[in-house]
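A single chain, nothing else alongside it, follows as structure tokens in the form predicted on its own.
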Amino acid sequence: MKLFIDDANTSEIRRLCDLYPVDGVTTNPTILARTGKDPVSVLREIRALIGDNGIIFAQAVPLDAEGMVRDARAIVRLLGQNTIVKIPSVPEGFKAIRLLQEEGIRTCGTVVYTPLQAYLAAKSGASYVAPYVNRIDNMGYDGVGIVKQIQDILVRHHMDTEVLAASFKNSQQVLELCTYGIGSVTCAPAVIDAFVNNLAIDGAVMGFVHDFAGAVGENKSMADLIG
């Protein structure tokens, strides 16, 4: 399963990438807003923070598929070519990834919130499909659960198009679509950092170095004892 980030904050990529073994950014026009920055900046940063093989989304903003594929090219044209186009999955957005798969240009059918809606997208050639599992949620539906239908869509009509699952609240969450076997999820960094916040975990780190210490000294490390 390939982990993404869901932030554009700089300094919090920087962090990531440098702790956890992230395949790529995603962002949206909400999600660059929230800087405070020129999103054409931001995004050239986000680029040169991954490098050329890390996987970077960004979403066209027009609501006509003219403008969206117009959109798309500008952003591959920025990015480079390991750049996935955020496409809404609507009626509009289904003729853009159409004409974009024809000139090469992978997308992912955004805005998703049915099996349907991904379906359409996937048959209309997107490379990824996007639900909001805790969006679905705040709906009054099973947000886990609609991912796991479209997952079953995208399986047994044999489309080649993957689950970038979005929009999570807590790790276990995650856990369950990755048990399932979903291809992607991208997350907030406060919802990466709790696969592993556990007191437990913490604990037991702690009791090893506090160990090591009674038995050879404070402050000394293996590296300091075999020289």
Ligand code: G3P
Given for the second form:
Amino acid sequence: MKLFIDDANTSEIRRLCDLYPVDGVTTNPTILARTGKDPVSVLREIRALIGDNGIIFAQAVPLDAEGMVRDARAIVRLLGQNTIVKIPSVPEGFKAIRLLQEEGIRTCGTVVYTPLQAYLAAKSGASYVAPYVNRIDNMGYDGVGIVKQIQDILVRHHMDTEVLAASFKNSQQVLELCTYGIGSVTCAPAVIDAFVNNLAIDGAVMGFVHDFAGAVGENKSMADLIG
Ligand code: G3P
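Having seen the form predicted on its own, could you give me the form predicted together with SN-glycerol-3-phosphate?
To see the whole picture, the full complex is given below, headed by that same chain.
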């Protein structure tokens, strides 16, 4: 399963890329606006941070297919290869996804709340579909269940589209989908940190440090002892 950072805060992206095996960064207009900086400079900075092999997602803003296509071309021009353009999964978006596929620009059908919305984005040619797990939960439906249904549809119909589940608020939601075998998740930094935020883990690690220090003295590593 690919793991993406759903944020545009460059110091957080730097920290997470340093620590965790992340595959890239996803953004949307709200995430970019939250930085309070020029969106184009932020996207450029993110590309520089994750390198040419990292995958970056940026969203087309217009509501009509022609405008979406224009934004998509500009985004790919700005960010180069390994760029996926997010297109809202609405009727004009399906048209844009189809036109972009014809010119070789890869897209993610985003703002997915229902399985048939995902089906239409996939059938239009999206490389990814992004269902919003927590937002669906907040509407009183089962976000994880809907993502599983989307995954089943894509697999059963042999569609060449990957699920990029988004909008997580806790690691349990991610775990269920990871176990189910979905292709990608994108999470805010705090949710990624929460994968290993566990006092039992910290206690076990500190136990090893404490026991070793008791045997050979404080702050001595294996390298110190071996020389
Ligand atoms: O990138 C879109 C998605 O992650 C939205 O997340 O946290 O705003 O529901 P959120």
